[in-house]
Ligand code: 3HC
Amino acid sequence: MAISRVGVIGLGTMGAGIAEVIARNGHGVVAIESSTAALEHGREMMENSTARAVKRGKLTEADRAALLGRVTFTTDYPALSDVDLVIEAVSESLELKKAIFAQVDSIAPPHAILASNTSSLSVTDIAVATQRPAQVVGIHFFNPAPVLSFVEIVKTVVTSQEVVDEAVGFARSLGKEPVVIGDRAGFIANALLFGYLNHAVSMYESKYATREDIDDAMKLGCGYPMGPLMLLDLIGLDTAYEILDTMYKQGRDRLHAPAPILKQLVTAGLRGRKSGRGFYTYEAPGSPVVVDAVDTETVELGETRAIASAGVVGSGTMASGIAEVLAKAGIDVVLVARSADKANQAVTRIQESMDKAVAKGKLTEEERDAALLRVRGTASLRELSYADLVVEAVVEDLEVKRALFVELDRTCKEGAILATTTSSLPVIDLAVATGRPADVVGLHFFNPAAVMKLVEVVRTVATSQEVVNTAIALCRNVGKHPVTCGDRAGFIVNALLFPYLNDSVRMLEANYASADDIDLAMKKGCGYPMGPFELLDVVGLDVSHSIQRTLYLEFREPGFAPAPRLEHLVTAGYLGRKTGHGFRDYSS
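In the form predicted alone, the structure of this chain alone:
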């Protein structure tokens, strides 16, 4: 069956975007709303969106006029009597959707396919409201529909294969990349995305970190297009609550139980951007302009200590990267390795990195030469005795780190700050190994340290405010963006990232979708720079398993227990790219 005329019911942000992308690709559209006011609002959104496309050179004025000319705006359902496909895009209410499908079923021609754009509700429950359940399918677009290319095609146990094939072909005709999946709450993208978003809300609700630091951490640490709390405001807190509540009721996974503050905000009418206030306050309802964000880069600090010289202990990529960052900022650095050879290798690595920066025009030769003069390699911890700051960047082993901090405490001068760049171990365990726990802080740089802007400043219950202030000031001085948090497993980034990665493995184990489809969903549907399985293989499955196990042991949350598939791959020695085998094979 050739689909030429399509009905779209509901002209909110999602429905208007769907109608636009369908009309843009040459199809006639019957756009339906429940009231004249809502209809006019939908028309206005489509006109504004296409006007922006013209301004950006994505459409010509003639193309825009033709596109809008293909759309019939109406409040009359009988206008659907000659369509080939109907896509419902109203709010996430099962009863509302069922009522609409029952009505459309009595009007649309017998051959017409009925589709829901639901992001979480059961398509099966919607389908049984009709006399044609075999012709009902989910076609889940992502926001903004004219831009994002991923579409989830959701088949129920009774959807005919012919209808699934028609839906896939239609999605491809719109320039989309469809993935066919079964009818499960959240499907692929939302099932993974909303667990992460809910965890971020809980982190904020517990006052573990500020909303700005949580959002900045995930943007700068993971390369996400938006932070989780600002993304929730964009989605709509009422929509987010409904999606989480639906997923929790279907799966009874505690990680999907909506954080209490979500319901409180929704009850108070604070639904995000569309109401003008959610986690952030906006210039006006619907505006993207935040008026109450805190610029953490300009927050005034109290007492700080001067940092003119620093030590870095370690010889790996992270250690040399941190030493490079400090030296380029004008700080004298002593890099201590286990042997003189390893120290020399680390210094050589720093020089090679700076040479690349010069070749790319990011550093002048004079700046490189001056920075290299500030770096000295050695195998003796005693040469750290005059350092104002020492950053530990050795192997991620608690006993090794504790022994090192005992030595640093003996060696370093009074008032020197001792920092660890651990990504998951308790900083307090290192602090109490010294006689100066108030001077110990976490400085979690991200790899590669010379490139990544984010640093997590981790304060323990014993860290002095002056030391925290100094750590924040240091990060700013060396061109990094600091976020502050307490001393608990995973800090901000890993605590939010790795449960999401673990959930992805569980989805794969359940045979709900392939690794390729899951990666595609998160890259194309959510704008992530890498899919979860690509990222796991890059990080290393052994490293990922260790972090996930640390999170589980700290929080005792059953959903944080490492997925069996992850454990089995690590046991088999399939550790990702570094071994040639992980979730994918890299040996060829």
Second form
Amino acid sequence: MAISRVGVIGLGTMGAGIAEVIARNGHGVVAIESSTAALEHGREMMENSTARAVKRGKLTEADRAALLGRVTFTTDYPALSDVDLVIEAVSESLELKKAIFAQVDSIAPPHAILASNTSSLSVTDIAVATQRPAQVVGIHFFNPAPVLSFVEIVKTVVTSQEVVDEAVGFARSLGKEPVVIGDRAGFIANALLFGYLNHAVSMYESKYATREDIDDAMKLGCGYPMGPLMLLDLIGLDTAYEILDTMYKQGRDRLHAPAPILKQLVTAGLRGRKSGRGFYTYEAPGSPVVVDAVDTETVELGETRAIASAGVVGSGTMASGIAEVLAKAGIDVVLVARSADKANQAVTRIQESMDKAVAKGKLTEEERDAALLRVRGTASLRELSYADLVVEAVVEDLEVKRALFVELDRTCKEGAILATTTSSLPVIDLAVATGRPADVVGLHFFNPAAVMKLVEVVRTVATSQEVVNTAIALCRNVGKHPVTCGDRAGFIVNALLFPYLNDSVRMLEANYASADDIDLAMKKGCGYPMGPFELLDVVGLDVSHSIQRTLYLEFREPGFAPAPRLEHLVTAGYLGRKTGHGFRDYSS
Ligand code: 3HC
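Now that the form predicted alone has been shown, please provide the structure of the form predicted in complex with this ligand.
Then the entire complex follows, led off by the chain already shown.
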């Protein structure tokens, strides 16, 4: 069957986007809404979106006119009497969807396929409201539908294979990459996305970090196109609430119980970008322009301490990377390693890294030479006695770090700031090993430190405001983007990232989808730079397992328990790319 005419029911954010994509690909569209006002609003969204596409050179004015000309806007269901496919995209209410499907079933021609764009409700429940359940399928698009190329095709236990094949072919004809999966709440992408989004909301709600810092952390730390709170505004907080609520009711996973503030915002009518306000305030309803974001790069800081000289303890990649960053910014650095040899190796690594930067045109030879003169390697902690700041980047072992902080406390001058780059240990444990806990702060750099812009500035219950201010100012001075958070396992990025990676492993374990399909879903459906299994293999499964275990032990969330498959791979020595085998085999 050739699909040439398609009905789209519901012209909200998703429906309007879906209608646009379909019409753009040459199909006739019957676009249906329940009221004239809603219909007009849907038409406006399509007009605005296609006008933006013209402005961006993605569409010619003539093609835009042809696209809009292919759409019949109506409130009359009988207009669906000659379509080949109907895609429903109304709000996430099972009763509403069932009623619509029953009605459409009585109007659409017998050959027509009926599809739902539901993101979390059971397609099977919807299918049985019709007399043609074998012709009912899920076709789940991602927001913004004209931009994101992934589509989930949901096959219920009664959907015929022929219908699934038709749906797959149709999605491909729209330039989308479809993946066929079973009927489970959240399918692939939402099931992995919404636990993360909900956790980010809880962080914001508990004032663990600001909305800007949470969003910036995930953009800069993980390369996501949007931070979680701004993405929720795009999705719509009402939609997000419904998805989480449905997922919670199906799985009873506490991590999916919608964070209370979501409900409050929805009740207050603050439904995100479409209503002009959600976590952020927008120029106008539907506008992507935020008007109340704080520019965290320039926000005024109170008292700070001067940092002219610094020490870095450690000789690994983090230590040399941090020393390089500080030296390039004009700070004198003493790098202390366990032996003179190790110190020399670290300094050589810094030189090689700077040579690369020169070769790439990111640094001049003069800048490199001046920066290298500022770095000195040594095996003696005593040389840190004049440093204004010492950054510790030794092995992630609490006893080793604690012993070092005792030494630093003895050695460093009064007023020197003692910082740790730990990614998983409590900073307060190190602070209380010293007689100056107010001067101890976390400075969590990301690897490679010379490249990654993000630094998490971790404030313990004892850190003074002046020290936090100094840490923020230092990050700004050395060209990094600081975000501030409390002293909880995983800080912002790891706490939000690793449970999602762990959930992906659980999904694989449950044989719901393949690693390739899951990776594709997150890259093409959410714009992530890497899929979860690609990332796990790069980070290392031992490292990932250890971070996930730390999170589990701190939060005691059953959902954070490391997935058995992850544990087994680590036990087998399959640690990812570094051993040639992880979730994928890299040996050949
Ligand atoms: N037609 C064709 N192309 C269009 C277009 C249209 N109507 N509108 C925008 N584009 C193009 C733009 O021209 C631009 O392309 P270019 O980079 O080649 O110029 C590209 O799309 C991006 O558009 P913008 O420049 O306007 O916007 P940004 O670069 O700021 O990106 C974003 C915005 C695409 C939303 C990006 O931030 C993103 O991908 N965010 C993640 C979104 C996400 O995760 N979605 C999934 C949510 S979950 C979901 O939808 C499931 C549901 O069930 C809830």
